[in-house]
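The chain below stands alone and is given as C-alpha cells, in the form predicted on its own.
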Amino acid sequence: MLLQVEGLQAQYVDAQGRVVRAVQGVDFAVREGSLFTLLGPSGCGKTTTMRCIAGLERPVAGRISIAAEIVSCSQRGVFVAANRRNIGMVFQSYAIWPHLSVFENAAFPLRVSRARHAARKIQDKVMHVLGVVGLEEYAQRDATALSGGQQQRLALARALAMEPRLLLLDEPLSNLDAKLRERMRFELQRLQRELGLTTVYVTHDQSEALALSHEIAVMRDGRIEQVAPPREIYERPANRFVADFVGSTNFVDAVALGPSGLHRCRLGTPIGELEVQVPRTLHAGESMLLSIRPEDIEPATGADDGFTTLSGVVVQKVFLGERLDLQLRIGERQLLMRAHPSFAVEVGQSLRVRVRSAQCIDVPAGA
C-alpha cells in the first residue's frame, strides 16, 4: 500500500469557542497506482482528512505513512512537513497565479523547490507535463486567458511537474458547469490511469465518485461508513446512509411471511408481496429494510420471469431528457422509477410495473 491511514483524529475550535472532532478515527489504505475517493456529504471530515494527509493540518491523533515512511505519527511526535511529503494536490479553485503564464505557473514548483534545477531541466519537465494535459501549445499564454476547464488542466499539471508519489485532488471539479464537468472526469481518469498515478480524490458528488475511483470511501460525521469498489459500494451498501447517499433508492419496510426457495423469501410490505433473494436466513415475522433502485422498476411489458409486478398510479412525472422519472402511488407508498424517455404515460393513469426481485437490497441495520 502507498497510503496508509490509521485511527486518524483531527479537531479544530469554532467561532464560539467549541471543539469540533472534525476527524474521529478514520483508518483506510490506497494501493499504489489506484484511485481511492473520499466521498460525502459537507462537513463530514473528508478534506480535513486530505489536509491531514498533506500536511496542511496536524492531527491530534493517528499515523499516516506514504510509501512506508511515517509522515504524521501523534503517539511518537512525528510531524513532516507540506513541502517535504513529494505531495502534488490541486485545490478546488485551483490557485492559479494571474500574472505569470501557462508555462511559469507549470514551472513554479520547480523553481522554489529545496531541489536546484537547471533551466534546461525545467523547460523539458514542464513542457512534458503540458504536453501531458493537451497545453502545450498554450505555454506562453497568459493564465487568466485559459477556460475553465484549461486551467484545471494547468493546475493538474503544476501538480505533476514535481513527480509527486502521490496525487491529492480537492473537489477539482466542481466549479466547472455540467458538460465540461463530464468532459474532464473522462480527462482526469484517462491521465491517472495512462500515468499509473496513486491517487486520492475528494467530492461531495457521488457520480463522480462512481465514475473515477477504484475504491471509495463514504463518510459520514468524521467517520467512514464503507470502504469498496464502487459496483459493490451501490449495489451492497453497508447501511441505511449508504444506500441513500450513493445513487437515489425507495426504503420500504418489509417483514419475513416465509421461504419460497433457496436463498429466497416471501415479504409482505406496504406494496404488496414480494418475493425477493436474500443472502441470510430469514424467519417467519422478522422484519428488515429493503432498498429499491428507481432502475430496477419498469413497466410490465411480458414475462414476469425473475420479477414481481404490481399496480400503481402516476402521481408525478418529470422529463430529463436522458430518462424519465415517475412517482409511483403503489399501495400506502410512493416509489420513484426511472423509465425511457419515449415511454408514454400520463399523470393520473392506472400503470402495472415489474419490480427486479434479485435486485432489492437487504438493508443491514443501522443509521
Ligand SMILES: Nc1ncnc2c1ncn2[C@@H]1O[C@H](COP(=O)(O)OP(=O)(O)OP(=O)(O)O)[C@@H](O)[C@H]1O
Contents of the next structure:
Amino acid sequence: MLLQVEGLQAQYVDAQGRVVRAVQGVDFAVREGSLFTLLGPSGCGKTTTMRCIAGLERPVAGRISIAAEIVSCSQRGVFVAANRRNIGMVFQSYAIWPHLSVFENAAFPLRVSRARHAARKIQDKVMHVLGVVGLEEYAQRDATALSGGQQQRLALARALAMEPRLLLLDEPLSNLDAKLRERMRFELQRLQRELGLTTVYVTHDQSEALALSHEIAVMRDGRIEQVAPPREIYERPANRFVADFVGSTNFVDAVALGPSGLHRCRLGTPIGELEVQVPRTLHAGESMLLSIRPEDIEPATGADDGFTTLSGVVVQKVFLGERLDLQLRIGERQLLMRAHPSFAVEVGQSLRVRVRSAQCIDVPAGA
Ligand SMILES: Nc1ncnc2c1ncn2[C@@H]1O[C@H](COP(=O)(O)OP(=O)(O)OP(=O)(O)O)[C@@H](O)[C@H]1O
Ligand SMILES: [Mg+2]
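Since the structure above is the form predicted on its own, I would like to see how the form predicted together with the named molecule looks, so please show that one next.
Expanding to the full complex; the earlier chain stays at the top.
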C-alpha cells in the first residue's frame, strides 16, 4: 500500500468557537499505481481528508503513512511538513502564480526541487505536460490571461510535472464545461494508468468517480460508508445512502414470501410480486428495502422467461438525448425508468415492463 490512512480525525473551530468535527475516524489504503476516489456530498470531509494527507492540516487523531514512512501520527507527535512529503496536488481553489507565464508556472516545482533538473529536461517535461492538458500553445502567455478552466488544467500540469509519488486531486475538473470535462476525464484516466501515478481523487460527481477509479470510498458526515470498486459500489451498495448517492434509484419496501432457489426469493412489494437475488436465505415475513435502478426496468418483450413483468402507466416522459426517462405509475407507486431514446411511448399509455434485477438494501441482520 502506498498510502495508508488509519483512524483519521480532524476538526476545525469555527468563528463562534464551536468545534466542527469534519473527519471522524476515516480508514483507507491506496495501492501503488491505483486511483482511489473520495466521493460524497458537499461538506462530508473530503477536502479536509486531503489536506491532512498533504500536511496542510494537523489531524487530532490517527496515522498517515506514505510508502511506509509515517508522515503524521498524533499519538507519537509525528508531523512531516507539507513540502517534505513529495506530493503533487491540485486543490479546489487551484493556485496559479499570476506573475509567471504558463510555462514558468508548470516549471516552478521542478526549478525549486531539491533534485536538480537540467534546463533541457525541464523544457521537455513541461512542454509534455502542457501538451497533455492542451495548453502547449499558451506556454508563453501570462497565467492570469487564462480562463478558469485553463487555469485548472495548468494546475494539473504543474502537479504532473513533478512526477510525485502521490498525486492529490481535489475536484480538478470542476471548472470545465461538460465537453472538456469528459475529454479531460479520459485524458486523466489514460495518464494515470500510463504513468502508474498513485492518485487520491476527490469529487462529488458520481459518474466521474465511476469512470476514473479503481476504488471508491463513499463518505458521509466525516465517515466512510463503503469502500469498493466502482461496479460493486453501484451494483451492491452497502446501504441506502450509498445506493441513493451513486446513481439514481427507486426504493421499494419488500417482504419475503418464500425462497425460490439458492439465494433467490419471492418478495411482496407495493408494485407487485418480484423474484430477486438475495444475500442470504430469507424467511417468509422478513422485511427489507429494495433498490431498483431505472435502467433495470425495461419494456417487456413477450419472451420474459425468468423475469417478473409488471404493468404500469406512463405519467411523464423526458427526452435527454442519449436516453429517455419515464415516470411510470405502478399501483400506488411511481418509478423512474430509463429507456433507449428511440423507444416510442406516449404519456398516458399503459406499459408492461420487466425488472431485470433489484438489490436488497438494509436487510435486517441475523437469521
Ligand atoms: N476552515 C474551516 N473552519 C470551520 N469549519 C470548516 C473549515 N473548513 C471546513 N469546515 C467544515 O468542515 C466540514 C468538512 O469540510 P470539507 O471542506 O472537508 O468538505 P468537502 O467534503 O470537501 O465539501 P465540498 O464538496 O463542498 O468541497 C464542513 O462541515 C465544513 O463546513
Ligand atoms: Mg471540498
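The term rigid core refers to the most C-alpha atoms you can superpose between the two forms while keeping them within 1.5 Å. Predicted model only: the values in this text are computed from it and were never measured. Numbering follows the first chain given and starts at 1.
Superposition of the core reveals a Cα shift of 2 Å or more for A139 between these two forms. For Q11, the Cα coordinates differ by under 2 angstroms between these two forms after the core has been superposed. Put the two forms on the same core and the Cα of T203 is off by less than 2 Å between these two forms.
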